[in-house]
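Only one chain is included here, represented as structure tokens and corresponding to the form predicted on its own.
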Amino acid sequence: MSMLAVESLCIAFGGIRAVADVGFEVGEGELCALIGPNGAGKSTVLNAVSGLVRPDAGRVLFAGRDLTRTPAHRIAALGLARTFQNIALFDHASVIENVLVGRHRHRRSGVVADLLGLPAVKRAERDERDRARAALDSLGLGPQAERMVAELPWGLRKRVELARALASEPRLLLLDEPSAGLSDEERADMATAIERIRATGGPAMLLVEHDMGMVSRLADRAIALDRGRVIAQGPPQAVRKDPAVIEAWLGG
């Protein structure tokens, strides 16, 4: 069974068709990349998968479950996490406090227990903090745990957002242009961080990315979009040589 199946997805905004009959699958443990020029529909597909946009037609299946009409917060609770092209962190909180937000779906204590500070709540809080720190350590961010996010350079902030998503222990991780705005060195660090996640048996991933070097390094398969339609899919090296992809995006 696929971890993610997108079937005949169609999405329009104000009469303009952004996504037209898009279909693909992501297998368990697989990393697939959505590529294509600006306006191809990549982020719209990602938003539909995560419940931020409701499709006009088609279905989104997560581990066999139809999520097409499921609200975003319920999808997250089922084990889907994502990062954003524009970082969504709390600047005036510490790195580890930001990552702890990713543990929210695993909290089991109620308001009364939290207010009373019961021993079980204290134990759960220590466990949550240990798991958040483990997510940071796995991406080489342990030394940054107590720093304020506002103090960090852009590349480290991008990795903190990735750690927060990873801390939720997702079954499927959506990555929206993780290399956007990064220097060459920061891109290499981000690619290494994603490779670390995969090496430890991490979740299936759907990656939206413009950097074809990163796509070729990381992805098992690439799905190329143009004007809201799939124009090619397969191994990254084959897709980037596809004539339709070259015409649409890679400039001949």
Ligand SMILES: Nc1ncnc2c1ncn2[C@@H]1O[C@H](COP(=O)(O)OP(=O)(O)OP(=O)(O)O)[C@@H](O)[C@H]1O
Given for the second form:
Amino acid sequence: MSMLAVESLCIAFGGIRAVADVGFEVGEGELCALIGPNGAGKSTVLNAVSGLVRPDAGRVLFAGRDLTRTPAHRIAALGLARTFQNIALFDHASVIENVLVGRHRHRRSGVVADLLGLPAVKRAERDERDRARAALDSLGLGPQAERMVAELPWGLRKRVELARALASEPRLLLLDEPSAGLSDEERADMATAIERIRATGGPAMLLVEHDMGMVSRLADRAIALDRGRVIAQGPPQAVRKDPAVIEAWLGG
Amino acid sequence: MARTALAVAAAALLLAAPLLLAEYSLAQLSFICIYVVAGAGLMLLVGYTGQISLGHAAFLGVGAYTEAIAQARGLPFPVSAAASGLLAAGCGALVGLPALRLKGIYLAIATLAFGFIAVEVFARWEALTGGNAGMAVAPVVLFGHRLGEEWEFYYLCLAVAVGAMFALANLLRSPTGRALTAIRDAEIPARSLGIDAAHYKTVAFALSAGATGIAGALYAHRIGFISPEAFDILLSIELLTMILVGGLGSAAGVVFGAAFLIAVPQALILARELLPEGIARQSGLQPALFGLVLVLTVLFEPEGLNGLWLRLRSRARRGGAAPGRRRAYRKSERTP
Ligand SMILES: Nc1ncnc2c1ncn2[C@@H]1O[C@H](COP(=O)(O)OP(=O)(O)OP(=O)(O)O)[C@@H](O)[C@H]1O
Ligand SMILES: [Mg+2]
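What would you give as the form predicted in complex with the named molecule, now that the form predicted on its own is on the page?
Every component of the complex follows; first up is the chain already shown.
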């Protein structure tokens, strides 16, 4: 059974058909890249999968379960995590607090226990902090843990957002352009980090990426979108050479 | 450590206050404690969850009337005060429903409407509330002992205020608190991390109203006589002014704000003697002053008295070098 199955997905904004009859699958433990020129509909597909945008037609199945009408928070609770193209961190919080929010779906205490500050809450809190630190350490962010997110450079923030998503221990991870705005060196580090996540038995991943070098290096499979439609899918090398893809990239 | 020393000194002063202060001043200190309880609730909602309420006086009223009515029917104070909190919390959860759809100015209007409706209910439900004629409220009886002395009632208020501040601090350090601030800072990412925004907004409204309801129970005893117009829009605005001037998104701001709210009328009483007759007699002096301070706060010190205090403190530490202003909390609504 595939981790994610998208079936004949259609999404329109007013008159714009952002996504038109898109279908693909991501297998368990697989890393699929979603590629396409600007405005192709990549982010919109991710938004539909994570429940932030309601599709007009089609279905989204997560581990065989139909999530098309499920609210975003419930999808996340089932084990889907994501990052955003423009980074969506909580700027008024420290790095570790951001990552702790990523642990939300594993919370054990209720509101009343939190209010009373019961010992069980304090114990769980220490435990959660350890896990959040582990997630930060795994991405080399340990020394940044107590810094405010707002004062970090873009490259580090991209990483913190990845750490926050990983901290939720997802079964499926959606990454919207993790290397956007990064220097060559940071880009290589990001690729290494993603490889390491996979090597340590990480989640299945759907990766939106413009950098074809990165796609070839990381992805098992690539899905090319253009103007809301899938124009090619298969091994990254093959998709890259596909005439339809070349044409779309050259001038569409 | 300086911090601990300061805390110990503050605690000692608060405990010794009945020995140090005249009865009138002690009564004002009780007022501050009551406002701290309500302020903790309102701060949770506005400062930490990013929701607005222009109807919080109504929750204070629900608490006050519940207390007065329950006490008149012979219920012991712990029970009646708990009922005040719970009933107000229930109303809060209901008022929170529009918050699931409305934002900003629309939510402000919805909560304002609730405030008007509540005052209307207090006035019309005469069998229970005595209508516009109001209700006298007897002193608290706690475990068979009548808290008739000012200092006895002060200690009760102090205990409740300390409890409220502890509860706020606990909450902020917990998953619930993180969920609330996450909703405030960026709701869409928060939802994509598994936070049920609707649920937590309702929780925030309920807790906020609950704390304000308990404050209302004490308030009823403090003023000794309640009537509908005591809980009108002006009081809601005062409560909001309190946390804005104190410093949005800071627990210490609650205390600063409450002290400010009580200090201003006292200062006005003193100032009236010095001002020319024509100005001193003006009845709008206090709201005007509140309004002025509010505008000045928003313009020059968005983090309120707490921000001012933090900067003065670190200036004192660094021996003159003024640190930059911290970034004020600003709600940023992002779409992915
Ligand atoms: N919320 C929205 N309202 C209206 N139009 C939208 C909205 N979101 C996306 N669109 C439109 O849908 C189309 C697809 O946008 P989308 O963001 O999915 O593209 P993308 O492939 O992620 O592009 P990029 O590489 O620039 O990020 C675009 O034409 C965009 O303008
Ligand atoms: Mg995009």
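Please read these numbers as outputs of a predicted model, since none were measured by experiment. Positions refer to the first chain, counted from 1. Rigid core: the largest C-alpha set superposing within 1.5 Å between the two forms.
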Core-superposed comparison between these two forms, H92 Cα displacement 2 Å or beyond = yes
